[in-house]
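Shown here is one chain on its own, the form predicted on its own, set out as structure tokens.
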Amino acid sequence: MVSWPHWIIVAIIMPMAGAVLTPIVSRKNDKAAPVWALFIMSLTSLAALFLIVRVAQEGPFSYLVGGWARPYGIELHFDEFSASIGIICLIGWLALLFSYHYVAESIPKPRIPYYYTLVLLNLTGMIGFVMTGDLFNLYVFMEILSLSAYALVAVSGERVAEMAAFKYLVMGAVSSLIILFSIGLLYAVTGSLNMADISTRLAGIESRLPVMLALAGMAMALMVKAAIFPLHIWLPDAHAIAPSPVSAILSGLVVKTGVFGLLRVYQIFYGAGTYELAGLNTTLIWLGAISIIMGAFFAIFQEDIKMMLAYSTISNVGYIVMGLGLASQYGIIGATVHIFNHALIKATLFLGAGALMYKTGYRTLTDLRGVGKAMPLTSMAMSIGAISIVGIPPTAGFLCKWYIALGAFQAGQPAFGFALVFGALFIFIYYIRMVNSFYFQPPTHPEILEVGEAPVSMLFPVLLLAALCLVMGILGRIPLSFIEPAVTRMLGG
């Protein structure tokens, strides 16, 4: 049953069909939408589990839609990198569970079914994005997740949310057009849209200028999607203003499509074997280092807890981009696993922040003083997320950053290894502010001591994710060894 060939298409169709049917299912019963969405994501997660088990047992495999062989047919390809579908399904399922009580208080009632529709569409786009073997369909799935993300930011209907969504839309639309133009250039010179086929044909292309222009365009546009400094201006408002479950999905998953897209672009050009990528690598290393420092620097001065977490995302995406740019085995392994682990960490923090806001009505560090006594479990989970994102052992954040630092030395760039450590110190400063506010400051509002923990449907996702932040650090060798073969193949080893 695990090797049934159609699981890969089921994993895409299931959430897409569920999204379309959500308004119909909930027409007569308002409470049916969250139950239906959780049911759909449970089935999708089962399909994802079978796909991950298969790639672990058999290695990468492909599915030809309609039986048409590449380059003419649509190919879905599942490799070790595609196993990120597991994290997508896990965080998506937990965010939906968290939403059950949360959205009832933060989103107008008539919009709630459409909220669940948009979340399922967003998850559909990400699942398809990590599994497609075709550049045009990479673009299509990217647009599905992007358009649904814009709408999710504005779903509350508040003017400030609509303005944040508009800024996000403008930046996203420009980057999407550049990606589409770049894909068109590659098709013009290779006559193919299939990634593996393009990689093979690039080796025989004599005119290098359009190919390098396409590479530069895709890299720049994907860095906008990933919110690398200074292309990050859309992210802080969008992530801070969106409903907290949406913030967890945006920060934990959606921005990673930018770096995942870069990973796929690297697979194409490394596979061609005839293109010099030193210039792009140097650019990524420097932008990654700047993002680490600047994201952490701006986060230090934030009083709003969600705005602080948003700037933290910029900093941590910098680690991933730096690891890819180092182009060493350790660096890319660390960067790839950090895509997964950072998703867990940031989902922990954003959902935890959402629980605090739900129970107290406050969102600034000053207003949340003393909340550690009133909500000890939620505060503990957020503290675990904080030490994990700093990179303190034995948490999930440590091993990834350690491997990226090793990758800097392996690539002969030790200075960037020290930049990584310096950035971690900055990160430590602003998360110490959060922990200090929770536990060691007298309450600004005495009534905050009387609130209790959030409902179980909100508390459970936060505690589970916090536990995974520890487990993925203690058992970190498992994902590292799982990703290693894919990185070795990509680098031609």
Given for the second form:
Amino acid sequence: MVSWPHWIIVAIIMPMAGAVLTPIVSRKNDKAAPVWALFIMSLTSLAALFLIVRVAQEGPFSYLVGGWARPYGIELHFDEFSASIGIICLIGWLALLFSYHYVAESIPKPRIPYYYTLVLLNLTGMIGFVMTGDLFNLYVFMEILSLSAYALVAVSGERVAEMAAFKYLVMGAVSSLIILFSIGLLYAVTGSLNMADISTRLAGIESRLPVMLALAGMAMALMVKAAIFPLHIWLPDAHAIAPSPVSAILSGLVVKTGVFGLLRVYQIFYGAGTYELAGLNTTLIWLGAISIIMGAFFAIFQEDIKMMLAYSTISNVGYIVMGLGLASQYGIIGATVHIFNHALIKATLFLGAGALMYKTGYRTLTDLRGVGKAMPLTSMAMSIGAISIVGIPPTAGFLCKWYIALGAFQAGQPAFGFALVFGALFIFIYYIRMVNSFYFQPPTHPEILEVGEAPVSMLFPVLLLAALCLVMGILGRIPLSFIEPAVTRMLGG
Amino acid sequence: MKKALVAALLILAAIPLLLAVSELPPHGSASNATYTHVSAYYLEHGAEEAGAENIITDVILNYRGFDTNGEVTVIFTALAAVLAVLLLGDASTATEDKPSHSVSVVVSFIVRLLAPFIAMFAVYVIINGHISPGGGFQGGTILGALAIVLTLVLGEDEARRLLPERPKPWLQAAAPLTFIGIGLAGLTDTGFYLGFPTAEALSWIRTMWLLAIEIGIGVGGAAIIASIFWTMEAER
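Please supply the corresponding structure for the form predicted together with the partner chain (the preceding block corresponds to the form predicted on its own).
Below is the entire complex, every chain and molecule, led by the chain shown above.
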């Protein structure tokens, strides 16, 4: 079962076909769209599970689309990093379930089937993005996921949402263009689009300037996608104003594709072996550190709970990018695992915030005072999310941040280890504000005490994710040791 | 001041770009990697093993067919994005009280006279893409443009009849669905997604499959272009 070679293509084709069929399935019955999308994602998750088991058993494997040998056709390549398909399926599935009631009330009715179409397309794009071994194919999947993400921000139809989506679209489109240009440069000097093939051929290239420009272009454009300071300006509005399940997908998964792209670029250049990457590494470390501090700093002043969460994403992507830039074993392991853990934590928080907004109709910390008594389970889940994101020991956030800090020492840059701790302190302050307003302050609106918990379709994803935040804190070693061989291989060249 | 600053920044950004481009291998040089590596293989083997005499068609539909599979999904995503952002809360009241365009009799007559020929040309481009430049994307665009021109001349209600409600979502999804269908057929036949039969005796199957994909792309592209135009028109 596990060794059937076609699971990798099933994992892409299943959500793709499911997405284009959604408008047809839901033509007679509106309620069919969410059920159909959940069904499709369940099957996709099954394929993902087999793929992850296979990579754990036998290591990285490839699939040749159309049967054409590399580099003439397109190669899908599944390595340990591609196992992020697991978190994509998990968060995607839970966000779809959460959407069932949430979207029915917040989006105009004729748009609902297309909402589910776009979510499935977005997940298709991300799944393809993490599994492809071809640079242009990577770009194609990036377009699917970016285009659907822009539209999902605007789907509620409010004027601010459309403005936020437009800002996102402009930044995103320019960065996509730069990536395409960089891919063109790499093709011009190597004559190939296959990542592994480019990596081997780059070693013998004489004219270095085009290659360095391609590297710089891709790094910069991917930093826009990852919302690294000062290229983050599109993120807070887009993530805060989008419907909450979309925010969970955008903050938990979509920004990470920028980081994931950086990881792939690093794999190509480490593989080539003859390129000096110290400049890029230093840039990433510094920008990562600045993002940690600035994201946390802005988050402190936010009244709007989703705005605060959005700024917190900038901080956390900063951690990941810093870990990558440190270029040490521990740093990169911590960074890749933080991609996974932060997705869990941020999805908990955004879905929890969505549940609060759905029941109370309020979204600022002042308005939400006292909600801890009214919605105890949701508030508890969000508090667990808050402790996890600060990185307090028994939770998911601790181990990966610890690894990134160790990575800073391993790379001989202890100062950045302290920047990381300092950032965590900041983060602690604003999450304490949230917990404080939920539990320890008299309600601004007394009627808030009357509301009950959200429906099960919303409560279940929040509680499951919060439980996973705790479980991943205790079983945190598993992802760390899972990813280790891939990182060793990458750094070893 | 602001303009001068922007100009200065643009020049500053242009310098490294131009420097890098000037170092690229020159066009036409025999050692240029873009001629010697992957594309050399396509030129040598494309015509006989990929199924189309036109090498471009071989590359986009066969060797790198999966990319095109993704690209048609991008186009479908564009449609889903437009519908998700622009569809109105209540679809039934959207079309009333539209000021009708007044189009000159001459223009209207010429467009209606030319319409079947334009449609014929679109079909020609789609089917002939197999052996010459052209194909589903180009032909589909011509067909979509025809739908737009007819909307301007005949009015929206009349033109919308070109795309009946029942098959509409199927036609909009035609391109990705054909790709997935052919891909799965290839999987059962050759053991690879989007694999085309390689045996010499089966070359007609290869040709038929490529043609099916071209038609799927053409029909899907036209339906999407027309739908996007009508949705934006209703919004105006």
